[in-house]
Amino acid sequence: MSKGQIKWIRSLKDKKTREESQTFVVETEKSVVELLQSNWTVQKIICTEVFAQKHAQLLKKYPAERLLMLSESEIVQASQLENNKSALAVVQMPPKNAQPQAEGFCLYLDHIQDPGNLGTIVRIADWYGLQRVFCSLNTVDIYNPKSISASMGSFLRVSVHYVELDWLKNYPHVILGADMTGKNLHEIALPAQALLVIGNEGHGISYEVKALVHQFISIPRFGEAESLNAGVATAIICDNWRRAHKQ
């Protein structure tokens, strides 16, 4: 693999490059295997010979020019993750939906900045059967390598949409906001159709979004911890919602 190819793959860690090329990178054996089992468009598969032999059946459907076999050390050079020594893939972004619809219980992420948190929340949504996550325009990019890695393949099943504030203003159902000053989660009935707003890690829900929330809810605290991680809070609320709506 040439230095130019390695440089190009590593350049996809930058959002601008990803958007211009409409491609992003998926890394590690588990995530690449899930990707190959999906219907997403894979432009290039870069892997070791061991990976290629182990997953020969999955690779059969791809033409030879899309497959490049490298040594572990070369994979490490191209990779943006410290623990990846087996495979990575360059993937085409799916087309954007200009008017995404929110059905059932969905998440809205307001200015989430940590890519690991975003990926974890997408994974949580997948775990609880939520099909859509909506994000403010200032939320970190789902195609950031750390977001993709943290999602552990869940980005393949949960669609992530970046929407203007007007989209939120026009949302037709109940908007819930996770906030420490809100009503005790255990004392209210969570509606089947609703949008749950999760705010920024340090500052919570922004003023503009708060103005649109119909009801604030909180997770009761029994100890002395100051706050909960955004992903942890999302999981607790989703679990309460799923228990109330088991179908």
Given for the second form:
Protein chains: 2
Amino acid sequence: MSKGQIKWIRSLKDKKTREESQTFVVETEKSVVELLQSNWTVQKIICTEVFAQKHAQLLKKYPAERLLMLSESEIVQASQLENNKSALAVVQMPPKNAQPQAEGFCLYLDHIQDPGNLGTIVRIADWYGLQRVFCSLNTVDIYNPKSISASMGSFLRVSVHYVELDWLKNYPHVILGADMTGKNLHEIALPAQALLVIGNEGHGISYEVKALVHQFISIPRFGEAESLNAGVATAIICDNWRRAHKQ
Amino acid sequence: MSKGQIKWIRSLKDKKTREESQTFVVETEKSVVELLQSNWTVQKIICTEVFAQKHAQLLKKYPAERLLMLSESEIVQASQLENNKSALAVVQMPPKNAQPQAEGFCLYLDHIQDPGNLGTIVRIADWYGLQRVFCSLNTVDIYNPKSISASMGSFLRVSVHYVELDWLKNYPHVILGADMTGKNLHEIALPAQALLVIGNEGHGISYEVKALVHQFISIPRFGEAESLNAGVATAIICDNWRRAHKQ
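Other form of same protein, the form predicted in complex with another copy of the chain, not the form predicted on its own:
Following is the full complex, with the preceding chain placed first.
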């Protein structure tokens, strides 16, 4: 591989470059395989010979010029993750949905900063069958390689939308906020249609968003830990919601 | 600080050195402050002048020779974590409990490999008021700096015991295993006294431990994600257990 190509792939770790080219990188065998099974537009697949042989069936539909076979050490060089030795793919971003529908139970992430947390939350949304995750504009980018990796392929199924505060003001259903001061999750009835706001890792829900929350809910605590991390809190609330709304 | 001291502190990142010296390192302002508020035996506190002034009250009870004031950049050098610029402490391990009691709801971690996952699980145990976490001998060390950091101070309150398989064979209560093939968590009654087995991140519960499980339980899935991570799964099951057993 030319140094230019490695440079191009590595440049996609920057959000600005991703935005301009409307492309991002998917890494590791598991995620690339899931990607190839989807109907997303893959611009380039870069993989080892071992990967290409193992997944020959999946690769058949791609013209030869979209495929690039490299050694393990070259893959490591091009990768942005530490543990990837087998494959990466340059993928076209899906078109942005200007008016995403807000039906059922959805999440709204208010300034989530850690890309791993964002990916984990998308994975949890996928597990619980939620279709959409909305994010404040200052939430970390879903196309960050660490977000994509932590989502374990769930980014292919859950759509993530970045929205202005005005969007939240016009939300048609109940807005719930996860907050330590809220009502005990085990003692209230969660509505079938709602938006659950998850706040920033260190500071919780922002002032502006708090003003729009209709009901604060809390996860009952029985011991002394000060808090739970954002992904864990999201999962517990989704599980409680699913207990009441199985369909 | 002499290079020797930096070397000594950094050497405690190895389990063998920790075992031999029966000491480990606690890092970052938040964790060190919680430590100083506890009754654990602190051998050395290494911190910036800013930290020492801010927490003068807490530091008063320590003789001067246990305190070492350093610059931010020296702290960074001695640290094993990336984000620590303010304080670290060398701490004596508590004595090992040869016959840890197994009452109430406890966890058993079967070959958890990631230190961050272990710390997160200890934090979750603390949140839900569980007193003990048991670990297979091949589970990562709780005194690993990344485990200690991820536990967010909960290592001070939840005791972690490494036990042989024989211990599990003689467990006096029901043994539950988290496994995708198990009964739906939302549809069964969880016993008040039980041990919940959480398996390895990639391979689940080992063959030997599976043979000792009385009942497998699963977290109901409504979407398409293949799995949930170990910490998230633990939290959801603990939350369901607490719904049935509030005391």
